[in-house]
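Presented as structure tokens, the chain that follows is alone, the form predicted on its own.
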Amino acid sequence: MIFRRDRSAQDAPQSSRGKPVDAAGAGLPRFAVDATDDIGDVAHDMREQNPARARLALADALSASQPVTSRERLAGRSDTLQTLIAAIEQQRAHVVLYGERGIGKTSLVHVFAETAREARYLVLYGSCGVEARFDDMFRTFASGVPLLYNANVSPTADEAEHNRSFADLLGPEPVDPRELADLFQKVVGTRIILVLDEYDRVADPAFRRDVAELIKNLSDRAARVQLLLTGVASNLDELIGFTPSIRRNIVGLAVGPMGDGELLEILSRAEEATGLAFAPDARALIVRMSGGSPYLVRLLGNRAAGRALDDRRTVVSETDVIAGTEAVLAEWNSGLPRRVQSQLLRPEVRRAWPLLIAAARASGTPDGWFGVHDVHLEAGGSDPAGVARTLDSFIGEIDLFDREQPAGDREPRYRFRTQGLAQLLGLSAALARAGR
């Protein structure tokens, strides 16, 4: 099986504060801490064997569901942050931040925004979606720029001007890049950074063309407005396309996997915040299974530490990490369609497990597509023809993959049909390599 669920006496019904539940409320869960988020002296609470505050601190220090939003919580990425600041401050460039999913781009952007605001930059944040439209997004940005930053408005303007924004100067027709650049050219008294997060999700080609045109126009006018784009991509062209006219105006900044030292720093920060300690073998196992992903370090660290808190222990063990990882795999597996869960148990699928793991590693492209030779390389030299036959056998009745035949003589491409399956396979393989 992919995972193992381990139930024991520790799973018996208890209240959220570690005491047996009363008869009237037997089996009903409760919140562990109050909504005030009053963490207090975590280390003291642990000495008193009251883990409620430590649990709250753990949720804050090792949250895998939310990005890091403050410098105090960001571990590692110091060099990347410094390069980003230099690109904005010294080169006056627009920046494209790209990398794999879950590698920490959004966290880095939030911390950068905090740093920029401290330097009196006006930072406006927008998250892109599939239906994003250029006019809607940039009108929203313009509405966040007070009109008092316009060169045509006197600093001593009457009170009515204080409540107006740059959006009030836009006409009713859809705004275009040239009109926006003309408007933003009038910015004085500050510098503005417009963040377009998850830019890879934008499906409208016109939106992407207009953003490229806006970058060119802002640069040509030396406007005090810079764009910061982030998205899932393995290179710059995948995110913004091949647009030579704006290349000199853009700094592409790749965000790669974290080094072991940076990943360990995440756990160290959590130890300081919670009063817990990760045993050396537990720390090493988390780092090894994460594959450089800060998301996985936070997720696995959180689950392992939660088990220690459940047992009123201050040291997180390797056993906690293994059990926490198995729980994560169980949750991910239960989130798959029943059809896929059944297919993963079929003998022919189990026999092809190593090749499926190789396919999961090969699927780490921005769009999830991969070729036979990608899997061949990940599998350590398997016969390409045999790889193709196996992949093709999982299309149709066992529909684990989609298959696409590009035009010309190019080899077919494959992609996992079910979102999350590749991640589950990858973590399952990492746990197996840990000796389970």
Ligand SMILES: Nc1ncnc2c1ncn2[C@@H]1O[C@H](COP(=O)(O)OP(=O)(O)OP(=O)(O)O)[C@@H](O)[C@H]1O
The other form holds:
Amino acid sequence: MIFRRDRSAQDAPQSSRGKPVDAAGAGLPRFAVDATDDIGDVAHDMREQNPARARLALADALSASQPVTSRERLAGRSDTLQTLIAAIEQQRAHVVLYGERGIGKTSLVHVFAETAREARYLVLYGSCGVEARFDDMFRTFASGVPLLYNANVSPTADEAEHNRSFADLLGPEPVDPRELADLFQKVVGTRIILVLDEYDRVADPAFRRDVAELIKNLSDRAARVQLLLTGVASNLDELIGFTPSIRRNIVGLAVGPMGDGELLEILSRAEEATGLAFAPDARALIVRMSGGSPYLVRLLGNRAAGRALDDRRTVVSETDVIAGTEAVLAEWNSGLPRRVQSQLLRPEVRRAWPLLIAAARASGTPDGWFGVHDVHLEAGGSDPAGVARTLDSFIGEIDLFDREQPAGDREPRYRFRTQGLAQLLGLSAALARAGR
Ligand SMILES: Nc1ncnc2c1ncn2[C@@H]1O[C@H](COP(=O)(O)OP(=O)(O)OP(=O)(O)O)[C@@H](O)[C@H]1O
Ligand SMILES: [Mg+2]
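Okay, that is the form predicted on its own; can I get the form predicted in complex with this ligand now?
Every component of the complex follows; first up is the chain already shown.
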């Protein structure tokens, strides 16, 4: 449908919800949408040729910057959620969720937390930063556990006990894993899940050692407290290190690429929320280019739909998807340092484009390092010595990579110097493969 302007509909003062407003204050701006998240009847607005609310609904339904936080918003992932619940409930294990950046770990954790709370678990969420300290993090967790769940406190205890928490039982010294496990062993009347999201970001080896020690101590004491760790990694060892002592107490769960059907579900939900429709070839193209990433489906879907709204159309076409993707690439490119932008235009770099794309795929490790062999595997067919020569030619005057020579005669390893470049190469390859 094409939007037509209809003057008569605009003559009377209208609120953004289409209701008449008082004359006093009519000229002042208002919020378009209630803070209740009730977006209202978008389809009606679209018929009335007012895309403002569809735009808001779009920002909400296809936001690529926020995780999903409720069950109704989560597309697919039913099997992973099922396995996660079983690991916590039946195996009483500690769980490590790992997967690529943006694959949906935090979203899954939020929905899992909601589900566990429905079953009366006490779920406490903490996001790890580079600077995360064991003492701070676990004191904060302890302060979220009411003292009434302590076996030593009577449920009929006086009023004062009601406002106290497990943190009040910790001494002034930095907490250590053994002391914490002793404390958590006293939990009665509920079960507790402590979520440590973004665990890959923790830089302090002592933090990781203490967490491993805590897992061991909690398991030995059969405490009613379980840890759920998430992070960017391609396997369990990358995230928790080689810690044989806790291996049997941990279930590792990979969060992999989403299936086409699940990704299409994200777009269908956005259609319901916005009153827009994605043409079949537009949906197929978005899903193909996303490579299983819900983040990319949202980002590309959002941009494509935004273009349709700009033109006051309700059907999002394949052309919108291509133009939206090109806009994303241009934005990512302009976010690179100028030096890198101009290097990418050099003929020797353009000639090596397929190899750079193979390197981008090989760089999907948490720390971004890869070897000649990884690139060779991704590139398929080219000779390893040639791969090494090309990578080495981009260290120096053209400085796309860092190179590190490990001790001994092990292979050197490489890393993209500029953040975001690998992602840009990956998406530009996906767009090229889509036939443009
Ligand atoms: N199952 C899903 N259904 C709908 N949208 C999803 C789903 N999973 C993830 N998303 C969307 O994909 C994007 C990335 O999700 P999320 O932040 O959960 O990933 P992540 O793996 O935690 O990322 P990071 O590695 O950066 O921490 C978000 O915009 C989120 O809303
Ligand atoms: Mg996350």
